[in-house]
Each structure stands twice: as C-alpha cells, then as structure tokens.
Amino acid sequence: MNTSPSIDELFEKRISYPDFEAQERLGQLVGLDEQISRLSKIIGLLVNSKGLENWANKYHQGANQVISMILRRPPLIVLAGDVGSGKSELAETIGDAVARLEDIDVSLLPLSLSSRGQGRVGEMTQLISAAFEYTVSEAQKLKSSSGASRGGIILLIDEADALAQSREAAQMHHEDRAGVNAFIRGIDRIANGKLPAAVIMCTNRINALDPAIKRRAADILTFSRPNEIQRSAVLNSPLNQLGFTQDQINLLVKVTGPIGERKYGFTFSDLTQRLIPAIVLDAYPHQAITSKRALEVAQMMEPTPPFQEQIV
C-alpha cells in the first residue's frame, strides 16, 4: 500500500460537541449514571488539564503532586462488558458530556472497521498510524501554551480487541503483532505530547487485550446488564406512557431478568431496540396495547445470550 489512506477510510465521520441529539442519546442511557459521570470526568481531564488545576487552585493549593500524578496517567479508557450493555452508545455521546462539562469543542473520530485492513502486509500498521497521525495532528491545533484547552479530540475505536488483541496469543501473525505495536506507539505518543486528545476503546473480551495496552488504560469502565432497578428505570417511563400501572410494570421488570434455568436478563438494547418495539408492533396498527399481550411478548422473546469468551 504505498499512498496514505483518505480520511473518509480511516474514520466512520466525524461528529462535532455539544450536540442536542448526542444529548438526547446520552439522556436516554438510564441506569448509566455512574459510568456516564466518571468517563466524562475522565475525558474532561485528558482533554482539558486547566481544568483540573483551576479546582486544585481553589480547593487544595499545594497539591501539586497529586495533580501531576492524574495528569501523568495514559489517555485511554477501555469501556469492557457484554453485548448490548451500552458501551457504544456512551462511547459515540460522551463528547457532549464533556464538551459542556469543560465548557470546549470536542470532536469524536471513530476509527472505520475497514481499518482492519484487507490482509496485505504492512497495511493495518499502516491505517492504524495514520489514524494516530491525523488524531495527533488534530489534538495540537488545540493545545495553547496557558494550558488552557481550545477543544479536544477523541478517538474511540469499537471491537478494539479485533485490533489490539494480545501479542501472547500464539496463532497471531506478526503483521497483528506489529499492528498493536502502532497502537501503542500512538498511544504514548498523545501522552508524551501532553495533548487534548483521549482514545476510547470498546470491546466484549477484555481478556484478549493486549497486556502492554491494559497497563496503558487510565481507567477499565465494566458494563453488564441491566439489574432490577435499571430495567425498572428503562421501562418505567415508556410504558407509563402507554397507560401501564406500576404493578404491571413490575410484571414486565421481572419477566426481563433472570427467570428460572434461564441466568441472564434482557440487555439494555433488548430493552430499548427489541422489547419495546415489538411490544408497539405487536397492537399495531388495529389495537390498544394491553398489559397481558405485552408480558406475553415479553415471555416469548429470548435475550440476547452473553457473550462468551474464549481465551487462547
């Protein structure tokens, strides 16, 4: 492969905070409230390091071994758990967050799946550069010499252990080795250059991460399905609408979750992408939606299984 990839290769689009459907999105992520709040005060600090020393100023001068020690960690968030859980809903909001938290710009470049590469050699490596390249180049049009921000990128990258798996795994070929060598490179590289710029990484199997990329993480965010109170807080407000009382709410919560020799519950997305609708298009178009047909629908549909993880 011998000319750089386009932009439109490397990234999926590009998408430019605040954003009032980005806000939306990130509202509607109920049951979240811990991981949305520690992210973008994670990112906020990556991408935004006045920040964090106009709070010590004010609220612990002196502390300035503590604050080197935050600022000194990785840009990199790893965001790890089962499928349908919500890390990729979060990873592709999260910018909002920030962007109003930290009162900036932030721009979210998701790195395209076609970056895998077709299988030439070198070109995965290569693609994988260019998306560090183009992320660093981005990032330090934003860095000011006060600290103080101008905006801030991130990179989030989806299925990040299709491109970062561990070096240890002994079918890997070593044009796979050298791929997650670039990313760690890129890594540092931010890091050293102390720019505004984080890396998001999404993935189902933690496990099959690179060690050296693990150790890199500033923080591991875990995700995992919705328990009783969450599903209680996704299905409230929508099925209040439709005129369901509390008590048969309850039913459909119930219903959603671990039930007999069945040990996992509904995702947040079979909640949200599969239940709900199906629910809808089941009266559709001739009929009310009653409570009873809807815990009928709800005790026919099969959750997504979890995902199980192989370790090579």
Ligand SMILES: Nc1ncnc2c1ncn2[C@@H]1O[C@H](COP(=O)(O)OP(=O)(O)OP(=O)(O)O)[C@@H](O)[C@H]1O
Second form
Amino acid sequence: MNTSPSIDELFEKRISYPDFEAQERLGQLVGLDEQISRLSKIIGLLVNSKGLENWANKYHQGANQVISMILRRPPLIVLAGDVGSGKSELAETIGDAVARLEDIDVSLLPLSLSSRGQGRVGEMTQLISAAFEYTVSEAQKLKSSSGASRGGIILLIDEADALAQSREAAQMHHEDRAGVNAFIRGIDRIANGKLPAAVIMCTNRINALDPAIKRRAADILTFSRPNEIQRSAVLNSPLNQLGFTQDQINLLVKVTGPIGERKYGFTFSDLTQRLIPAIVLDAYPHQAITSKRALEVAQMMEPTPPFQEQIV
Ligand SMILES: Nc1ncnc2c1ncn2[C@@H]1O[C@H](COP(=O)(O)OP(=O)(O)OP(=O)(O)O)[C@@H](O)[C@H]1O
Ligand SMILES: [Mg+2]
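Could you please show the structure of the form predicted in complex with the ligand, as a counterpart to the form predicted alone just displayed?
Next comes the full complex, this chain leading.
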C-alpha cells in the first residue's frame, strides 16, 4: 500500500508568525546574535526577494549580477552542532523575526525525523517527499508575479541526522540514500520554481553531511557549548531572582565550565533544563535554596557528553 501521510500526520505543529510566544523564546536565546542575524536575513530574502531588489535600487542601481547570484542560491540553511545548543529553538522561532523584518506572514512546517521514518521501508523517503510536496503547493499560493510575495513558508527538517549520512558512504542503507535524493529533489524544486520558501535542516553530524546537500546550503551555521560569558548570561537572571550574589553566581559559572580532566562544560540545555530545575527540586518543598547547596548540586552533575561523530 502506498498512501501518502496526511498533513496532520506529517507536521507536528504548524506555527504562524508573527507570534508573541516565538518572539519571547527567540529573545531568550543567549549568544546567538550572529546566527539570528544571518538566518533572518537569508530566510527573509528567500521568502521575499523584493527586499533585496529594493535595497539594490537604493544603494547599488544596476547591480543585477550580484542580485541574481544571491537570489539563485538554493533555499537551504543548515544548523549544525552540539546537542542542546539552540538549533531547534532558533529554527522554531526565527520565523517571527523574518515576519517582522519583511512585514509579511510566515508559516513554519516542522518535520522531525528523529522518531519518524524509521519504521517501514521507504517511510522516510515518503515523509520527505510529502513534506516538500506540501511546502511547494503552499508556497505556490503565496508567490506573486510582481511585487512582494504574499507570505513565506519555512520547512524545518529537524533531527536530520539520517539525512546527513553521506551518499558516498558505502555502508549507507539504500533507504537512507533514497531519502537524501528526495531531499535534494525537493530543494531543487523550490529553487527552480523561485518559490517564497526556505528549508532549515538541523543536524548534529556536520562532518557526515552529504556533499550534495552541503553544496546546496546557502549557509551552514554552527552551534557550540556556551563559553563563560554565555553561561553567565544564562544563569545570571534566574539566580539573581533567587537572591544569589554576583560572586556566588560567578562560582556556579566556573564549575559548569570545563574543569580538570573534563574538557567540556555544560550545554545550554544542561543549564536551563537540568541544573536550574535540580537546584530548585533539591530545596523543594521544605527549604529555601542556598548558594552552598546549589554549588554542590552543580558539582555532582555531569554535563551531557559532546556529540561524537561516528566514523563511517
Ligand atoms: N543559546 C541558548 N540560550 C539560552 N538557552 C538555550 C540556548 N540554546 C539552548 N538553550 C536551552 O536549551 C533547550 C534546548 O535547546 P534546543 O532544543 O534548541 O537544542 P538543539 O541544539 O536542538 O539540540 P539537539 O541537537 O539535541 O536537538 C532550549 O529549550 C533552551 O532552554
Ligand atoms: Mg534539536
């Protein structure tokens, strides 16, 4: 049987921007200013190329070659890097920045490959093909022959590690290869149709990224663990609210970094989703949090090990 998945089966939660919640979540990301700026500009141009033409008319009249080089780029941006470093969070919220920047409505179609597409043979390929099919048909509705597009679509392929395996790797399963091919076909379809759509792909496995996918990426943004300043930016405000002094906060910033034999520190998500909750639950329900206990909790906690590229 070969039934295409329905829209609801395909995408978990379609989000439309502008959206206040997304704006707030985007604003809470620390240390990603460069990624946010680059991503919102690239996607802005992909979903609304008029912006660039207007800019050129103002500052560089006649620079047609430059403009067409940019507009002919494939509509793919890869977010790659360590676990818990803000890739999914950024991908799910950047649409808000683009919507505000371009003053148009933007929709996100999020497809996660982590828990999906590992069942029946051919399922991943079918999911990817169906996702692009739907993206193309939605974007076609928004394209306008003259002037700004009426809106933009972002297709998010999250947890795309299965797709990051090189087609050249001999061990690559036939099914994975078909998935990569379906992905490349989809990217090319959006590019050739000059549709107001962009594709964001998130992966931990940048080194295993298929060369044909890499070549199509308009940009590859990398993400890593927070350094001392970034850990401080994440921890300062919540710990301040709990009554910690700056010295006490600085101590926690130190012990969550690389220490001694341990060459890596806490990830962003280790700080927000494990450390702070653990400090709270340690005191709850009968005591107040003390900085001494918080420090002990942090010292007992092991950060998530960095993602190890499998050698293929
Ligand atoms: N730059 C950041 N600033 C503040 N908090 C962050 C940042 N990055 C991640 N976080 C926190 O970590 C959580 C997890 O981040 P996210 O899901 O984006 O990670 P990821 O990079 O997609 O990881 P994975 O590769 O494991 O999917 C976020 O919900 C947020 O609380
Ligand atoms: Mg993620």
